[in-house]
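Let's start with one chain on its own, the form predicted on its own, as structure tokens.
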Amino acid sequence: MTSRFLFVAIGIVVLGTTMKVPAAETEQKLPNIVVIYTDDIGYADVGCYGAAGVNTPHIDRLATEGLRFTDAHCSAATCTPSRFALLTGSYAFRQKGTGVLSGDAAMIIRPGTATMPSLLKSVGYTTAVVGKWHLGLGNGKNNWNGRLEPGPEAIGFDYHFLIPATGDRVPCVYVEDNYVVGADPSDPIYTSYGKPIGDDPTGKDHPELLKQRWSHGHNATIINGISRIGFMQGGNRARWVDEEMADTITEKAVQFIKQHRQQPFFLYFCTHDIHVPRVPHQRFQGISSMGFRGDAIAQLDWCVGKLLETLDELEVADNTLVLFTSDNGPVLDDGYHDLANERIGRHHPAGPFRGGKYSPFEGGTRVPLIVRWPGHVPTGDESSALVGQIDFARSLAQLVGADVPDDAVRDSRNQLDALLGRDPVGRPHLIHEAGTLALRQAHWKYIPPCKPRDGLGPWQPTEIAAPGALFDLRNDPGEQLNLAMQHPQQLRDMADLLARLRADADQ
């Protein structure tokens, strides 16, 4: 048997049984590989992790069919950083620009790094990436009118179907392989993250326009009644209307897995939701009790629920491992008067941890993971292994027998056993990027002195004096003991180790 059927020998093994397998059928293809990589998704803003408020049976259904994990992490607390780490397997301190990038960034991932879709192509798989990307693209000198390049053809995309930035930052515009959707040369596209540009109204001078007022900081450019970050001038035939985004990324998600049903393909989906502008569409608005941000999570819940149902409808779904996660901890308010603090109701969006979004707590990084492979994966069943992003790359090579070149993936370890349910530890130690490191090992938690964001926001930063707080997760999920006084040595080996990690991968 090659390695590149590698799964098939893990597959047979489920909690511990033995299954017999007739020969024949251990010369199976590839799996499909189904990314789905949410947006500001909190631990507990979905229903399997304990949401109130809204209702997320699809999501709810992979859990019931897959393995919830309650011990998963993003590398980061922002989105920018954590793409790249789960892209590259690389931590995205290691290198200078990886934070949050404003929406005409050259793209940050170096053309012929080895990445997830890269390894995965290197065997054999048709990738794709739908949705949001928020990776920078070109070479910073945007030609918007123009082919974009290099972009996610670079690093082993096939497809690529892209919410540039975000949806609060211009330009509003769908970007499909290389180039603007819809684009018109009598009409062309500006931007500016500095001085004003163009004639359109902005939201700091025209509030009366405005279908979802700023709270701070999106008060530029006004697209479809929403004022941005940053200056866009033209391309009016191609701006996007955000409540039909869902939909139109969902759709485009849903062709590439019809079209490449035949072969084994690798599907990264990257959901706007529920990152703001929170703006759902009409079929959704009201049906959660949390307004728009519990709107935009049971939009969201109808995204994967479409995805499950084209893998059922094309008898795909028994030979496809799904994951479902985000890419940073919870938020509300992040730009918008959108009545996130003001419907929370009972609802704890990070669930028992403290702080969210921005924030080296807890809150910032623990994430949900629910990973659904039939047959492979035990199902309706919970892992607390320590398990992070970062391994996706190294991990789902592993499986499918990809060859990773020496100097790749630098800080991504084959996790593959606690993917599937057969580890129930998980990695030694994880990295947490929040503006400060933060390290995670076993129960422990260490922060560094600093000044971190804790809450949702708007946020009043604490304060974390010397020499750092050091937490112990297992009595104490809320970090509010901290135990620096009463355990010093621990503190000082946790720090040691993080100063070495940061200095060395190979640890």
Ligand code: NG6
Given for the second form:
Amino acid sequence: MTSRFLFVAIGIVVLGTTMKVPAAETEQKLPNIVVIYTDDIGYADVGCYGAAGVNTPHIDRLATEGLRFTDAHCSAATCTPSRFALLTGSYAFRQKGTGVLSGDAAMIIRPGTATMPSLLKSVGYTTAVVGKWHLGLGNGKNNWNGRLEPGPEAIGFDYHFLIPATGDRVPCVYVEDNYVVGADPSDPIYTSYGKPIGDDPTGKDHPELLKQRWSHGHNATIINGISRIGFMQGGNRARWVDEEMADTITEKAVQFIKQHRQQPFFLYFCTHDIHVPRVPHQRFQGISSMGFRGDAIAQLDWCVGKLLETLDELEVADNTLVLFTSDNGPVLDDGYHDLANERIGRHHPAGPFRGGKYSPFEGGTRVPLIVRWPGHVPTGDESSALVGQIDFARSLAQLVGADVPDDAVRDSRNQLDALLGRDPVGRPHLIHEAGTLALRQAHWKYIPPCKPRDGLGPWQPTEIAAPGALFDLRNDPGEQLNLAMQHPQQLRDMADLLARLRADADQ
Ligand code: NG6
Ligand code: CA
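Switching conditions: you have the form predicted on its own, so give me the form predicted in complex with this ligand.
Zooming out: every chain and molecule, the one shown earlier first.
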């Protein structure tokens, strides 16, 4: 079935078939796959989705050469559960402890779990993750001075170069193939998310030492003039410089592509941009009209440009499927005074949608998704299919002919036709996780009674009262008009469906 699909629909040839094909065709390889996973990029934060105040020529180029989705979603409105769902094909709410993790958390994807990288690896891909991880490392009692295990290698990645958690959480060091880069036995690294440790000044006690002040949280150890969440001691030579982070991870990603140009490769490239602290390289500071948040978008675009340039130079762009998307919706003040609110101007990070990061409204999970694969995906086109990152794992497994074990990627569906622009409808329903669970079904949106985050921060308390909210996104993309009273049956049906999906019952 899988090989037939490959022959008929795509026309690439799987090695090992007995069919007679011309020599040139047998040399064709499975496509390389590059997932560019951005952090906190909202629906309209890039040019081809309507950004004002910053230019993103390279991301726009992807859209010109590929397919741009207008109803694509990450699985959650924060990072850790979205990344968990992307890699495992299982909704994160099914496993306890999959909320936003601290920097010293144990790895939450169990070693040996079938994941997007392990499925690709099973058919011969060389796999790498470069950039933000935020899925925990080791067993939770980490010795940052020794081997950190288990890590990404336990779930199918051949190579890793990581920002272990987030830019705003200690330890502020890179981890490459299970070891802290630049670790020095004479200056051992310790972290604490409880009691203060070490002699480094904190943002709480020494705000005068800060180059970017904290607004909420983020007042512990100062590293590179910025105070973080959590305390860190030692590792002075290993500490990253925020301004160099985009260059560092892009260089590692480029190296990986260059080294593996002859094999099919899978690169999961997770940018730090545009998460806080937003401290772009000096060459990007002031490039946008929106302060460091806009400048970080320009820096992100540069990273994308570097990867595309590398694929072009190596002449592998035509045989590379690129997916560009984000882990959750946008946020302005996420804990530092970086003028994100003050300089926003005419820019609407979530476009026409309500809410953003942390929110069950559409702005929380509706994110850019651009798919480019020359010759296989329409160019310069748009799709309004309802698609979710939850489906990437099974869809990509289908694309490459990987066998998916029975109990693996349980919430992931084969949506390859939608992702490649052949099916304009996509999923019948999709869950959003944002503290509460919300449900999309075609153009309907149901949010159960809850106290949701609304807006882009700072947030005001708000409440969705019983029996919950029902919106018709066809006429009301901004989720302003609650139709719970007009369509009680639709609301009840969706509440029931959500309960069944949550219980993983047939639907
Ligand atoms: C929050 C942090 C926020 C950000 C977020 C995780 C505070 C006050 N806020 O707890 O700054 O780090 O966690 O973001 O500490 S995410 O994109 O990785 O999910
Ligand atoms: Ca994020």
